[in-house]
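One chain is shown next in structure tokens, namely the form predicted alone.
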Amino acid sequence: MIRRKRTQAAPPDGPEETFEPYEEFRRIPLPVYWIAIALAIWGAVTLWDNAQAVGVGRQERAEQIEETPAAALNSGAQIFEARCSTCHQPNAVGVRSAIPPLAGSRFVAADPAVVVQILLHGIDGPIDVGGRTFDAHMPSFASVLSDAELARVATHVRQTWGGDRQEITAAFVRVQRARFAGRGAWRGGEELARVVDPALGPQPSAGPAVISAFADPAVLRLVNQGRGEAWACSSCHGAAGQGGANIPRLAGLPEGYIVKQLQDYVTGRRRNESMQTVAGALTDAERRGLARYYSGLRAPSTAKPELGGDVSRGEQLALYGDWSRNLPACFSCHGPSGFGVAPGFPSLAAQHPAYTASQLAAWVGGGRNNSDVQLMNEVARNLSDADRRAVADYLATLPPVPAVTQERR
């Protein structure tokens, strides 16, 4: 009987003979994983309590006020705050580049018929304050305040900053209304200065309504023409950027906010058959070219309230939040007025109400869900019906991100 010889097999997990040890694959330790899950979740928890804190601080505010009677309620300094401040600052020093001051402004030094036809009409246009040009796009408060209130509060301005006594009557109020009455807003101080009063001084004249130093031809022509499945931006968004009713204004937004919402419609973290189809025929570089131009256009805004919400409930929201609802106020995280915060929190300011309204409804439904820390589907979560259009109401009324300018040299 030949008995064979019996060879032994490599073990199963052996190496090979031709195996190198550059090519073992090395998995990632799980002490970094858990690094890394901690890491983010002490970020959002940071970033949780950090506008919790700024809320409540609002919130003992807002109770403050509640408690104080209702004269000084009313009075030019509580109208500041609550009208004015958002914007120019309870200090009044503004946003620099951005929001002019009222500190050692001549406008507020000026005639009082100055701050009484801003605020009748607002101001859409270029003007020079301490050297500096600011593309003033403010909003009137004809609709807003009484001619008494009207006159309270630029008594309070006029008094704290411009270090003039001198009280303003509602009758004066009124003839400043009559005045000038049906007009639109003022096209910058060079108006001001030709029509109402002279020694404002040399003003910049006021150009074009839209602002847009852009001239990328190629990003143009995606702008207003298109190019095969990606249409013609303008042809929903507008040619300002301006959107409308429940289409997004664009104008202003963060570059870095833009190029990241194109990219999540490409990658189907957010949804929405249209923009899909559009993003995903664009280059990556097309998107940033296009978030560069929207980034740094400024148009007027045509959004106003239109839902039926409770604006001053609204307003309460964005300033101090609602911590019993466990809401924070919106503008810790998007910023001053609602500007903005580069390149995570969209401007809020001056954005379609039915826009804003479908877009917190979306995080709640689960049709949107596209925030790195989910931090809008709590919100958003959290606010009721009548909240939502409450804010969205409130944000339609503010004026739109401004141009922000050099100094003169």
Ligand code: HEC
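Give me the form predicted in complex with heme C (HEC) now, not the form predicted alone.
Here you get just the chain by itself.
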């Protein structure tokens, strides 16, 4: 441009005394117009494109506002289908010798407080339903369903299978939530009958409480105070092992899995600078003690969908997989409801989406490669970016692992 503007004011022949310097009037060169026009068009297009994008963003959020109350208006039947039917079966007949039926169960027909208390705290001990004893784990929904949602699903269950037409209100659930706030799971039918409703009749008792490594003071010191470069675990993983952002939830992971991961950090097979520093400063025995501690820990879920993923697509992948993409169901390996299968398959339920997604991305990028069987490498490669976010967000909506998933000894 500079060149174009250079004056070629060649002086007339010979200097002239009377000459006054003057500027010739010259038109602006054409290319300058072109450039100006091109810039103007570019500006206009950018503005238009931006306005379009802003419109899209606003509209998506407006839809989100509309959806939220709609989601909150999920009927009890819908919540039952999404949250309970995978275990109790769609017709509530349960699974023989594993999961009790709701249809015809005394627990469902008893005082309304019983169902609500079971939903709020879960059950970890033996119970007797219809003359058969079950001893598995019912998860707690307190941290993943609101009072209103719990009220609706409890009403649905009681109206459909308990023969009681009375409606359970959110206010009733709120009172029940406050009643035993902070307690863990019910330790079986005996405790429920004793504390909540004697009409449940004779129930098997859970036996004496198991006091395991939980109380080991050396382990608790590592968890809460740390030692040297083994900064306190709780300072990152949270006081209850609940994690946050891309710090994983540890509560309820299988013991064997935790030991293996900590060892892999020490040997450098799994890479993460902070964890390599921490794990390297611990002895073998301490790593085992910590693994036992965290595998037995229960913590309410603090995870929530945060990656804008399509949660129903995530549910689809977790429960059924997608054979068109060669993806087996996540839960076929990670256990029904994503509660993990000891010792090798970690729990995924209530894990934080940023962590889940970052691990899935790490398998694709080669950042995580410490498993001998390498089952996840293939799975992660077959997930698209959107699927990765969808499944990570879905897993964050699940209730946390109900109980100790320690290997049985």
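Since the model is a prediction, treat every value here as computed from it, not as a measurement. Residue numbers count along the first chain shown, from 1. Throughout, rigid core stands for the largest set of C-alpha atoms superposing within 1.5 Å between the two forms.
Participant: Taking the rigid core as the frame, does residue 257 move its C-alpha by 2 Å or more between the two forms?
Facilitator: Shift at residue 257: below 2 Å after core fit.
Participant: Comparing between the two forms on the rigid core: C-alpha of residue 143 shifted by 2 Å or more?
Facilitator: Yes, because once the rigid core is superposed, the C-alpha of residue 143 moves 2 Å or more between the two forms.
Participant: For residue 236, is the CA shift between the two forms at least 2 Å following rigid-core superposition?
Facilitator: The answer is no, as the C-alpha of residue 236 shifts between the two forms by less than 2 Å after core alignment.
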